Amino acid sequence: MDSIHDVSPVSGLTHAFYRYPARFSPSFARITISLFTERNDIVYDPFMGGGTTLVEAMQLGRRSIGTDLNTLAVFVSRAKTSMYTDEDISAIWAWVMEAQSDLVLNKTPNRPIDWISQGYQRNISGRTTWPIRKSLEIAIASLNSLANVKQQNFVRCLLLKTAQWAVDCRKYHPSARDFRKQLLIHAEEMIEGALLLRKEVELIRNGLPDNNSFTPVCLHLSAHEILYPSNYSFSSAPKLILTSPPYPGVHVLYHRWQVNGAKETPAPYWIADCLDGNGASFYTFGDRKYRNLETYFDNMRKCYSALSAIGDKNTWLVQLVAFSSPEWQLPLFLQILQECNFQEMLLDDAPNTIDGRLWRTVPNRKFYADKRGKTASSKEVLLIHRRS
């Protein structure tokens, strides 16, 4: 219950590599974990968004396989799941080091003309936008001079982390030189947390016969398509599957950043080197003006379809839902889990539970709305199933 209302920022390990939207707490994916499984059980997250749940595997000794349709929620979860060797930081904190003087506005960048003629750059090329705009293409075209692509990406990553700031949700957008020293304070931050994954999960791993165990598995797929051996094979039914899903009727945008008030631009994507070219209602069940929400709830539907299909009684579900509407909302959503042989576990001997259930509130969340922290998905309740 600590875990549940943990209001914390979101940091340790890698977690703070980038911002992604409806992330959970850390400490609650690892309180969950630690009460729901065991050293070497499975953890699966279907809508692995940032990778909390997978990185909080790792360094429990726990087997963890994460799955999203967003292909840069893919790109960060890898980013931050890798582990990195003495030689990759060495390289990394030498390129940082030479992107302090390299990053100029009076240098000629490689315009990446394939990107902008499919719009990657929309809306950061503006008066206020542009010198962070032209010190990531500088930055991005100097990226070969990294050994490997574990490198290149982690870098990646740390443009995406500082563009972030620069960027998303700004009134003011900081200078050229400004971006070089965050850029800098990011670095030494992103690494000391990839050390610090690296030696938690050393410490697991001593004396077991395989190294690789605890590495977890990153897959650009639907939920539903796990449900296919083609796409992957579980060696055994995971013990616990922990997530958060698209919000019923919630607007999220996972894969724009909003520039200038009401502009969205999808640089992320050109800056982490993955393709998008899906609407908003793609990565949330369906479009939230949809009547009845139709479209969302037959996706969900066919997802915990295969969440069912994977599981064994032994599995548990865990998951944070928030909801536009919880008062039609919530008992369809458990009505459809229900439906796909989960039956709920209700906390009614909990202490501050309603319903049965323990509900939070999340401070100062606005997902581009007005009220910030006053809207029905401020509200998160936390579920617990077990497939029957």
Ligand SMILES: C[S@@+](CC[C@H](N)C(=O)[O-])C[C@H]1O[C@@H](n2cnc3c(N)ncnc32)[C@H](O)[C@@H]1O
Contents of the next structure:
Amino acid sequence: MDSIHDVSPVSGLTHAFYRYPARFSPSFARITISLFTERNDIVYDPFMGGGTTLVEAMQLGRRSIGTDLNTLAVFVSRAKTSMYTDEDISAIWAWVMEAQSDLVLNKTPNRPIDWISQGYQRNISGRTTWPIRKSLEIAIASLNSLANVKQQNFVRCLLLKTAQWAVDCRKYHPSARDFRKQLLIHAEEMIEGALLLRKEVELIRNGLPDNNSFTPVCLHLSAHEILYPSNYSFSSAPKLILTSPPYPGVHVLYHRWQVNGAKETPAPYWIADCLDGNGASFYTFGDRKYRNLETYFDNMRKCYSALSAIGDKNTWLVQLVAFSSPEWQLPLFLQILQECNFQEMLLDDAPNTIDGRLWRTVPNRKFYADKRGKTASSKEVLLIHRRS
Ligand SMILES: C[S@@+](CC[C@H](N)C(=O)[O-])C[C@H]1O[C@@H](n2cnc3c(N)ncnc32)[C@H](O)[C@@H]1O
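Moving on from the form predicted on its own, please list the structure of the form predicted together with the ligand.
Below: every chain and molecule of the assembly, starting with the one above.
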């Protein structure tokens, strides 16, 4: 219960690698995984987002897998769950040091013409944002000095984090000099997190056979595609499906940063070297303007029938969900889960529950409901189900 109401900033291990929208609190993921699973069990997050579940599963010695149809989520989750060797860290640190003298505006980088022509630099070449854009161009052009893709992706993630800090939802944008300074601060923080995670995983691996790996599998798939053995074949049914799906009727910007108020940029994809090209509704189970959220509930049904099919009678489904209009959306959401053979477990005896469920207020919510003034989406409910 304490972990449900945990409002401390998302940090520790590699959690601060990127501020993925609508993330779990790591302590909620940690407690849930420890309560519902044992060492070596499989934990699956079908809508993994920034990979909070996977990082926590890893440090607890659980095998884990995550899927997401957002390439950015897959990129971030892989960067957060990779094991970095001392050699990797030295190379990354050397790159960061070099960048301190390299990222200067009198340089002329080769412009990434392909990305520009496809609009990935939209809204980041304004009067106050162009120094950040140019610093990023110089930095990305120098990535080939790193020996392997793992190191390059760590640095891309560092650039992503620092560019998000510099551009997203800010009134004033920092100078190129401040960007460099922040890059250094973020690099120290990320390296410390990566080393800590490695230490935890090494501790937990101790004594287990070499081939026993807790490195999560992060797949770029829609959750309903997990059903196909050609995509992934489970060695046994997952013991726990721990997740936050897209929220009914709630608008979350998973794939854009907001520059100068309402302007949006797809620049995160250019920085992470992955493709977007899909509108917001692609990442939220459909457009919230559809009557009765029909596409949302159709997509939900499709994904949860697949989750039901890969589970067995020992599989738990634990979710945090928010609704723009809980009064009609929650009953429909629960009905679909029941149709997919998930049976709800209510916490009838627990203190402070309303309707047998735990509700929590979400701090600093950046998304909003479909009707102005409605605040329901700033509350999340914990739903616990068992595959029947
Ligand atoms: C609320 S976020 C998950 C956040 C995550 N719990 C974390 O801690 O970062 C929901 C995610 O679902 C993903 N998503 C939406 N539709 C999907 C689908 N059909 N299959 C897989 N992922 C999907 C979105 O891209 C988004 O990353």
